Each structure stands twice: as C-alpha cells, then as structure tokens.
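Quick heads-up: it's one chain on its own, the form predicted on its own, in structure tokens.
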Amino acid sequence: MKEVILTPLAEEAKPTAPKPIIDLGEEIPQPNTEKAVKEAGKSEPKAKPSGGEPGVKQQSLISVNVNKLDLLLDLVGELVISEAMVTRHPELEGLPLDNFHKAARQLRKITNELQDLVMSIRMVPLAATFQKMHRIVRDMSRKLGKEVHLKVVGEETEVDKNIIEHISDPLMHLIRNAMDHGIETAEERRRKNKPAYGTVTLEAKSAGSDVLIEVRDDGRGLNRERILEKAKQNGLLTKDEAELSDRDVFGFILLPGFSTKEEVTEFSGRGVGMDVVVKEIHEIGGTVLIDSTPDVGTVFTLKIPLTLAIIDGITVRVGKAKYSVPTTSIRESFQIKAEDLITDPDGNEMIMIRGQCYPVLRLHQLFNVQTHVTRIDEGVIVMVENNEKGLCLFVDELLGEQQVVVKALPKYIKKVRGIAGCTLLGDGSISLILDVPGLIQMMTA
C-alpha cells in the first residue's frame, strides 16, 4: 500500500525543504539549488528554434569555386551534344521506334531542365557592379565641379558570371564619358531651364535571351556636325553624308583614337575610352547602340547575351559544309524568283523586301565552298538582322533547329571573319557558328 504524509508549516516558521514520504517504487531526484540552476544554464546553451524568428527567412548558402561551375557547364554542354547524337542518329531515320522516341523526349526534357538549372546557378545579379559606379560619380563630380546624381534601375537583373566580368570597365567608361561630355555645368543648365544638377541613369532589363543595359544622361547630347567634321578629318567616311543616319554618325565615336576634345585631360581626349567599350562588349557577343537628342540627352545601350555557352540555332547547309545561325538573329527565311534579284552597277546583289533593299551574301562565295546550288531561285534566303540592319544569306537548304554548344576556335586556326565559333551536331559533324554582327558590318560598311 502506498502512503503520503503532508505536514503544514507555521506562518512564522522559516520555510525548509520538507522530506516527503513518497513510496512509489522509484527514487525522486531532489530539486536543484539556485547555484545549480545557474551552472546548468551556463553549461547547456539555449537551443535555437528550428524555424528561426517569425517572419524572417533564412537562406542556406554555400560557396563554390567558379572553376567547378565552368566544368559543370562544360559537362552539361557535352551532355546536350551526346543527347542530340543519340536521339538524332542517322541510322534511326525511317525506323518505327515509338517507344524509343518517347524515351528520347523524356531524356530531352530532363536535359533541358538540367541545363536551365546550371544556367540559373551561374547567374549573378548586377547589383554589385552597379554599386561600384556611385564612387566614380562622386569622385568625378568633385573633380569636374559638376553636381551629378546617379540613378540605378533594375540592379536585380541577373547575367552569367563570365559576362559580368566584362561589363564593369565599359560601364565605367560610359559613365565618365556622360559626365565629362554630356552633363553641362550648373550655369549652362540653368540657362536651358534644367535643374542645376545632372542625372545619369544606369538601367538594366531583360529582353528575351539578351540583357539591355542603358546609360542615360540628361545633358547636352551629341553634336552631329562636330562628329561628322572630325570623321572627315580622320578620313573615316566611306559613304556620302546624305546616306549616313544619326546612329551611323554617332557610331564614329566608338572607333579607336576618335575624340572630339581638342585638349587631353585626365578623363578624356585620348580616344581610348570608347574603344575599350566596343572591344569588351564585342568579346562577349554584344553590341553597342547610341541614340542622342540635342539638349535632351544621350542613351548608350549595351545589348549582351544572357550566356555564352549554349544557344539556340538554325543549321543550314552550303555544299557539304554546315553552318549554325543563332535563332535570335534570324528574322525570316524564304525563297525568291530569279527576277526578284537586283544588281547595282558595282555588281552587288540586293533584294527588295516590303519596299526596302537588303544586300545578299552568298555563303559559298564568302567561304569558297563548292556547291551545285548557285541559282538564287534554287536555294533559300535567310534574313538576319542586328542593330536594325538586315542582311540576306543565300544557303542551299535549312536542316532544322537545334541547341548548340559554342566552342571557341583553336588558337592555331586563323581567325576567319564571319565565324564566331564551332559546335558538334547530332550526327557527329562539325558546324561553324556564323558571326551575324560581323557579317552585317562587313556588307554594310
């Protein structure tokens, strides 16, 4: 039988720890003293709640070497090529392989998802690069005696890690150029009913498979006549003045050694800043556009690809050679009649499409490829565009669309104008990737 005895304490009596008589068949530990509780609190750290503080999101991050990400991207690229070589093998053509094609579609789906995941891992926001420009604006404002505010928009836009390393210097040169050449002094701005301080806007936004980075200022704009006169002095004009658009004239400032400053200063006059911009942007397959309005401002637009590794391309055949044209550069493809071809007095071939003339480039003549398709009505016209300029490529036939992994040409192979790289196709053959901006510049210069 179990028995419990309770003893009441007198109110005046000093409380003491009673010794209860508890017969439950087991020992009951005595309560800890205050000192023991403090020591226990020191020895046992408080456990953090697993969910964290309410309303606060915790992120688990891990640092990974960039070289490992590059290797992973290369392996995914090889996987894309291998998948194409298996699912599009020439020996499978015409065979009733319904189950195989079903499995191939599933493999292609998983490969695309893996590729998108790897690409997203390599994406880095532009915030860190944009924030560096605040110091440049502050330093130049102090040295030039101009009050300039920098406005940043879209800094959360992400681009590939390899690309972000090439745009820091171009942005720095564009901002310095805008502050030195574009932004007026406070007195001049007041005379034009403008705020005493100038504003330089740095904006990034996504546009399909490209990223557009704009550097805008609200300054005096570009002086078309002055740039044209300087281009004449340097012998840069290749066309009649009447044929040059504003964008063509503004493009002269991007040429090496070109500067409208009469004297060399710390920030300008040497003609090297804008040359660096073009060189760096062209290395990553991007382009530079310039628009300007007098007393309103100037806009420099950098159009750069999201990634340099894997692109969507249309494979074309010229003789026994195969070429890949980036899908983003293609406007349309069609066939024409022989009487639609126009030849100017210099022997240049052109096509009139919707009231506008476009030059025709025969790839078999450019790359000296032997082919039996030489009549304009026997082949296919592929119209490509870049910077609002168009070009018609004459090829034998279209072979289809395919994701291609861009491989740089080996150093021992001489750089050929019009070729941006190479890739492996599904049948194991090599396809050269066309440099559309280079071809258009070559035909329209």
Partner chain sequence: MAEIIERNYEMEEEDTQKGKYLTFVVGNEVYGIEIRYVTEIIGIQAITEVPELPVYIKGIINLRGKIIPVMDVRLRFNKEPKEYNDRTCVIVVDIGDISIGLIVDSVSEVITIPDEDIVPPPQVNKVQNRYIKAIGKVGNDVSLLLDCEKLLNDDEVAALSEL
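Numbering follows the first chain given and starts at 1. We call the rigid core whatever largest set of C-alpha positions still superposes within 1.5 Å between the two forms. Computed from a predicted structure; not experimentally measured. Compared with the form predicted in complex with the partner chain:
- In a rigid-core overlay of the protein, residue 133 has its C-alpha displaced by under 2 Å between these two forms.
- For residue 111, a C-alpha deviation of 2 angstroms or more is recorded between these two forms after rigid-core alignment.
- Once both forms are fitted on their rigid core, the CA atom of residue 232 lies less than 2 Å apart between these two forms.
Given the form predicted on its own above, what does the protein look like in the form predicted in complex with the partner chain?
What comes next is one chain alone, with no partners or other molecules.
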C-alpha cells in the first residue's frame, strides 16, 4: 500500500519541481532564432527525466560564490530599471516610433527572462540536504538500537540557496527527536502491532510561494497530559486546560528548556533544541506546526518561503513615501465610510468587518509621514493578517502589484520597527517593505 502511495507522489513532484528549468528551456528558444540555442533548449528537457537516476545523468556543474550571484541579481535588477527608464523616457512621448517600440518590447522580454533565470540559478534542490539525513538516521539507529527507515519524498523541490543553509540544522534536530522520543523500541512496537522497524518520513512539497517540509514519524505520538503537566510545573499555563487546543499544547514543546524526557541521552532530552529550531525557522520567515496522534505518530511541518529574494507585493502610497505589503499577507482592501470607524476612549480606532472587530493602524501616524489624506473615507484600508490575527492598515492609495526584489536595509540603519526591508521599484525609487507579522504583534501585544 505504501509503495503505491509513494510512486504517484514521486511522479507528481517531478514535473512540478524542475519546472522552472524546463520552462526556461522552452522559453529561451522562442525569442532567439539561432539554431544553437534551440538545440540547447531541446536537449535540456530531454536530459531532465534521466536526471532523476544517478549514474545516467550527465551533469556539468560549476560552483559559484553566492556573493557573485547576489551581485548578478543586483545588476540584473538595475538593468530592468534602466530598461524601463530608456523605453519609457519622457522625451519619447508622442513620437511615432513603431519600430523602436518593437525593439523595446524585445528588450523588455529578454530582460525579464534574464531576471527569472538569475532567480532560478539561486534555487537549489533539497536533495543534498535530505541526503545528509540518511547518515544521521543510520548512525542513530545503530546507537539507539532501534531500526529506523528514512523515507524521503520530494527531494527535488527547489528552494533558495539562502534558505537551504538555514534548514539543515533544524531538520537534523527534528529527525533526532523523532528517532529518540518518537519511535518506540522494537519490543514496544510489536506490542502495538506495528512493524518492528520505525519509519521517519521527510517530505518536501511546494505550496504556492511556500515550501512545506514535513518530518513525520510513526512513533508513539506526543503525550498531551505529560506536556500539560510539565507546562503547569513551569508555570506556563495561562488559560484553562480545557480551552487549549492540541496545537496550543504541542506548542509548549517549542519553548526553551522544555523537555518531558526524564533522562538525558547523548542525542536529546536536554530541552534545548526545539526553541533553536523555531528560532532558525522564524529567522527565514517560516513557521513550525505540530500535529500528533497517540500511537500513530507525530508530524512536524516547517512552512518556509520559497525564496527570500523575491516577493509579490502590493505597493501603497502614504504621502510621498511608498511601502510594499507582501501580497500573501493581504486579505482584502476596501474603502470605508467615516461612520464605520469606532474609536474607543483611549483613542484606538477599529472597524467592524463581518462581525469581527479589527484594529486600524494609520501608517502615516506610525511612520510620521506628512500626508493630506487623514480622513478615513479618503484613503484605503488594507487588511493584513498573520497567524489568524488581522490588522487594518490605513494608506493613501494603492499603486499596484508587482514582484519585488527584497533587499535588506543598510547595516548601519539596523532594525526599524515595522519595516522588514526595502526594494527598488520600476522607476528606481525605493519602497520600504512592511513587516506585517511585526506590525500585528505591535498592535495586538
């Protein structure tokens, strides 16, 4: 049964993961009429299917310093901007330049393809990271005296190079945890009518602009009672026990110093680690989810962004300043009437949307920007959300949606509240990227 499931998964994953490469292979030959390119484009998709089996593939690889790629990315970004500056130059306006526009279109197409290509160069399959885990499982099986099989699914899923670096350690930790705490001893497993060997499944799949990496074991599952007890001992319970959902309870194990294991082993049980995993994953804008069923197993799901380098963003204007809001965190945008605005005695503003009350954050007040749009019915409300918490941002107007290349703020400036980074817009101006989770935390904490 298991094998039947495995094959379609692998089949399914294959066409999705190498897609960018195949797409590029097919796209590049179209604008270029040179035969050489066409041939290269044809041979690439052909080589791909065989790429799955080691030994058959003929790969020629070079390793490149990531800094060079970053530089290339910057340069291409600049190129895209200069292209717009040339082809939409104000001095060209109104002139009958049919041939120029034709050539300009071609230029734009090529620059866009170049940008996509540079982006895809940075994408690396997870295979190498997943391969490392085999060894860990083997070593630990021997040391713990538990027979554990590692099943890897979707290792060809690609993520940005920067992100790969951050997930190796967390994964290693989760796998160790699963083997040490999750998987029972062979004897115990026999009693429970489970196969004598345990299975840890490492699965990656892409979901929109995120990648989901699951570490799944078929062990004993998390013990809700034990965790609750421990949480009580450590004074972590703030709500009534019955009110806590399973996810809330399991969330406790992610806190620093939390371990329900009585004895400390070479591998785990010190209560350090899960908090480090969470910290590392948060650093790259990801989240950790835990699901567990007693005696069936535990699933740790890491939800991480595909890339740190590019996001889809809606650009909004406040006064003269422009801000980009990641599209994934926007739920809706709308205009409201002045009478819809509720102000509490402390001066906090909020609005009621479909029976739910959301706080209103005026960006011009937060960032101290001069603007004429201060009346709530003149501007636009952008509702953003994160972790099921909502917040309404009040801005002057929406300028449009575009993919933006995320750049960090200069080191000298360090961290600014509510700003996650900055980006260059098509006209060369800079827009600040809002840190939506940060803003929501600021307003609701």
